[in-house]
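Just the one chain here, the form predicted alone, laid out as structure tokens.
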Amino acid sequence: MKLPRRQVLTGAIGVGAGAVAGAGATYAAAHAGTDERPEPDAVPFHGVHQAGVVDAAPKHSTMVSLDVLADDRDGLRELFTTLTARARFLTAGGTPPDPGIAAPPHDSGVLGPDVPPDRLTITVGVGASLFDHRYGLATRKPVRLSPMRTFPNDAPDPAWCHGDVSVQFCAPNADTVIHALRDVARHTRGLAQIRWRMDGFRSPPRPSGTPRNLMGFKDGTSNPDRTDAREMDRRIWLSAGKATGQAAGEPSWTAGGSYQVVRLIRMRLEFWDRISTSEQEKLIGRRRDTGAPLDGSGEFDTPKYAEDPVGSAIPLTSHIRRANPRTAKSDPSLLLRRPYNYDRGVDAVGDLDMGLLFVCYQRDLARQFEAVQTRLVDEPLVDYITPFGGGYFFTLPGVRDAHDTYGRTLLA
């Protein structure tokens, strides 16, 4: 007898939960009697906030944008319930159920018979298009959420822009990310389909400090301290009710979430590699070898803009000076960057198709990302970069416990 789709999903969720407990026992047994103290292999899934925002970014990532196919609000609720069940299992690990001899396997087998957690995080957001007429959510849209704005020097490709839902998979190993992507795509088939996908990677610190982008410069040096909970509450997470620096009137369900910006930025590396190191450094405002500002000696030195009003040391047009002038007026625009590099091979004319999968988080798109991006309009670096895709999304509040799901408060 063929079971209804909902019953199949419910059964799979129950089996997955039991398998998670088994995975924990297996892990403990494997390390029993040894002096090894490994880093916990699973990032906690439940909490006020989603993982994959303020925790340290691992080496590999895949960002996907989904178009929702569900016919009605019940179908959308089923999508979020399914996403929750799969994310809960995949991030905790376990043994997939045995489907029997004739049925297709429950798992791709990419990671072997037992699925390791491998510090996987799955972070889910919603785009402005989800709040159209289809699901009756127009009055529940986050105040600042809109289709991604096109700035001067952007060259948007519609096939690479926007989407109803964003899902980012991050893990130390690429096969873990691929496995999770395939699992989610399989279980949500018929409810959503992938609109666009970009794979990312982060280099190890070389030789130390912040990882480098494909232009050879450290990327993310001036981030706020992601380990400072008070600072993250001030700049990244939305809170219940009106808060200082937060747009008034945010729906109550948004508490614990954050605005996510995704920008797909191609780097014209053939041209970049032909200019001198000193010219590159003037465009960025930092030394390529150490990451220090051009008026400093260490990566985390604070640029002395007040002592250099005409830009003799750090040009007024440099990327870091325009992005973050470090004034009282610009301080509210500080946001949390979580970028990855991407490599899509070569284009139709044989040029390298590489660049930046830029991701950032903030409480207010206009006061933070858009303020920064407006200051960067027509910066000299635009000769070497072309933003072509991405979107604005709202990262949903965390899944509180085993009875909660993504989007529960949104759909309540």
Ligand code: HEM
Contents of the next structure:
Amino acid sequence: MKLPRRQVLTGAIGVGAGAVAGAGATYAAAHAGTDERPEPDAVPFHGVHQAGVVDAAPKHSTMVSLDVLADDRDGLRELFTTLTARARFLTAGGTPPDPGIAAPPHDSGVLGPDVPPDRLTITVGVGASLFDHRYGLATRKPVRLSPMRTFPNDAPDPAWCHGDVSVQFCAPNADTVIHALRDVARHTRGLAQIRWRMDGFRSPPRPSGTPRNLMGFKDGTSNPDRTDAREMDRRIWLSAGKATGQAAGEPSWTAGGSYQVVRLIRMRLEFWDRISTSEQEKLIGRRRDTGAPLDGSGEFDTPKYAEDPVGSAIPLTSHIRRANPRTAKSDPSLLLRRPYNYDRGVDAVGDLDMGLLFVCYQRDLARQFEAVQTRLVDEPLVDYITPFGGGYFFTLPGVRDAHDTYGRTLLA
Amino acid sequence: MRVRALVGIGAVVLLAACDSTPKARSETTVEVSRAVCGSGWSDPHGGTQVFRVHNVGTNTAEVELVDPATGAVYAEVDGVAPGTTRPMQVRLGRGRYAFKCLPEDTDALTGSTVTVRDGPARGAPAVVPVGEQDLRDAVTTYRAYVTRSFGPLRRDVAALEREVRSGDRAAARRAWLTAHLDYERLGAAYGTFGDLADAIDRLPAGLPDGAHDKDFTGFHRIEYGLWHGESMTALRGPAGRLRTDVGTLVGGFDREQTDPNDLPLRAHEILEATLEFELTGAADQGSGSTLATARANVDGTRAVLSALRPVLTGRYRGLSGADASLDTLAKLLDAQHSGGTWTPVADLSRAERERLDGATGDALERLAPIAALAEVRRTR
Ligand code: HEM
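Show the form predicted together with the named molecule, please, the one above being the form predicted alone.
Everything in the complex follows now, all chains and molecules, and the chain you saw is the first one.
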């Protein structure tokens, strides 16, 4: 008999008492009954949708792509059950059980003896490869899910592309992200193997407004309103019941989920720094200092493309104009961007190896991401960026309650 | 003085931080000394507890919370120095408990039995401690395995030297692999055989001139030469030296003690090294046979497990899972072997590599508790 991993770590045979139950008291329980209760520090784990999609991105993240090693559907179910149990514990916080003399410590200790929730979110998605012959899921594939396409300006490195499962960890502190990653990797050992991983960070507003990316431009200014639930239902989340709108034909298990696109995009920052500000601004279509569109004065002013048909203020080839021409025809392609910066050292010629860990969400890959990316083909900005990795994933519906698990509706 | 001042400031900050985090787990201070053990636990309740173990005596002591009926240990803190207080965290179920104190230089002392009548039905797992006696048979079994393996090892190392002297490179390469795997099956890891292990099986890492260093000896030295076009005559020296070193190892083994504590550690340490050096390919000096080495290491791990089996049965519920995991790993490795050759790590497909690494990781997680469970503990 092979014990499931959850039990392995405390796999000693109890003498006079049984094996430890569950994964330790929750943070809330451990802190109940005290007067000075701290402000809620946890992002709710249970819900119709997963966290880490439409909520504001905290400072730190890591995106890991996993390949599933499980032999069969039961093994896959065990992976999702384990992932759920760990995510539930880690996002709520609590005291990890002490294994006594029966096993090495249950927890890495990176966050101290009591694990604080620290507003951690864990977001799980599935890639097209999970729906191959291995787990008998071919007929359950979200209809719009496919392996990430290679676009004309891409230079894909197979080592950094695709994967069966994506797991995104986000938190205000890097140690919280790393602690969660180590915990999840340990508990899923043998069931899944990390294929690639990219750490992300977001900057504070400089000096105000939207945080800047590594090219010095505010990035995230023009995004659908994440606080508007109807807007999110219309553009981002797949809906339940009667197939509505453009998400028609999706299997019903997908309700509450969303298509996730991850693009790892290297920036050629040394080159970028050698061109003039006005050149940079024409490439993007916005002012570098304020983030205002080149025909406006404030960051949140709306560009008036209709008044500038030949692009004398905002070039027709600029990034923002290509990405979103703001016409009735382009409106259905709006998507929700949730990008991070990445930094992975130095390349072979001594240049900084940095860029964008681009993440976006939508109801329809072709209508939204691929339409935008197709408009961006050969935009002048491509000289300064190289997409080399990432993948398409389907962010699973939320875990409803304490009895639910990731992928329950998928594997039902 | 300056250092102290800084430490002082740090401590204040830390305390302040702790204060803002309310604690609901109940805390109980218990006292231990040569005369009393666990006094102060007057209001027992189930659930997660922290005992603050305060040594009021004059001897450093190891303190355990045990089941008085079986001696099984729920939790322990060791090396509690006189005058110090150390936290012991444990989740208590309903049942009977006692503190057991093992002060240095004096006999163990068990405190009075305390009954927990509320809280969860079951608490943390308890393990009957393993004494030196328990491991003696295991060590004997393991040493017999090693001794049995010495015959083939000596024979195959001698054959390697013969083939090197004959100048037949292909034959020497085959003989090298056979002899090397004999050695790897012994289950040596992290300094088992002391300095001789270095002479016999070291890697060039850490030597100032790497693979060309004069102190680079043993199997990997010969491998480097055989697969890097060195002249066969140049390899006679290293092959002779290897035969001598193996002879010394075999001859001296009877006099070498095996620390009983080594054995439970080795349950996962052999494969920890396999993951670090063989599955990464770091150990490869040209033969591309690190998966063969990994396979031999699985056999070495199995030998350790079978020696420990009587100790683990009844203590480790995950044992059959560990066995099954090793079987899976062995099968995956065997699949990379055909017609006397092994796939070099670099030639594995990504999927094959992930399977192997994942299976090794799985085995390691399942083997690691053995080191904790079977560590020799004082019982009297
Ligand atoms: C390294 C690569 C990229 C850089 C440096 C970059 C930079 C920017 C900047 C500075 C803005 C203007 C501020 C804002 O509204 O957020 C922007 C907007 C935008 N970008 Fe990108 N971006 C990159 C990749 C992408 C990709 C891969 C996509 C999608 C396929 C994309 C889609 C958009 C969209 C839809 C907008 C908003 C346009 C609008 O509504 O006005 N970007 N980007």
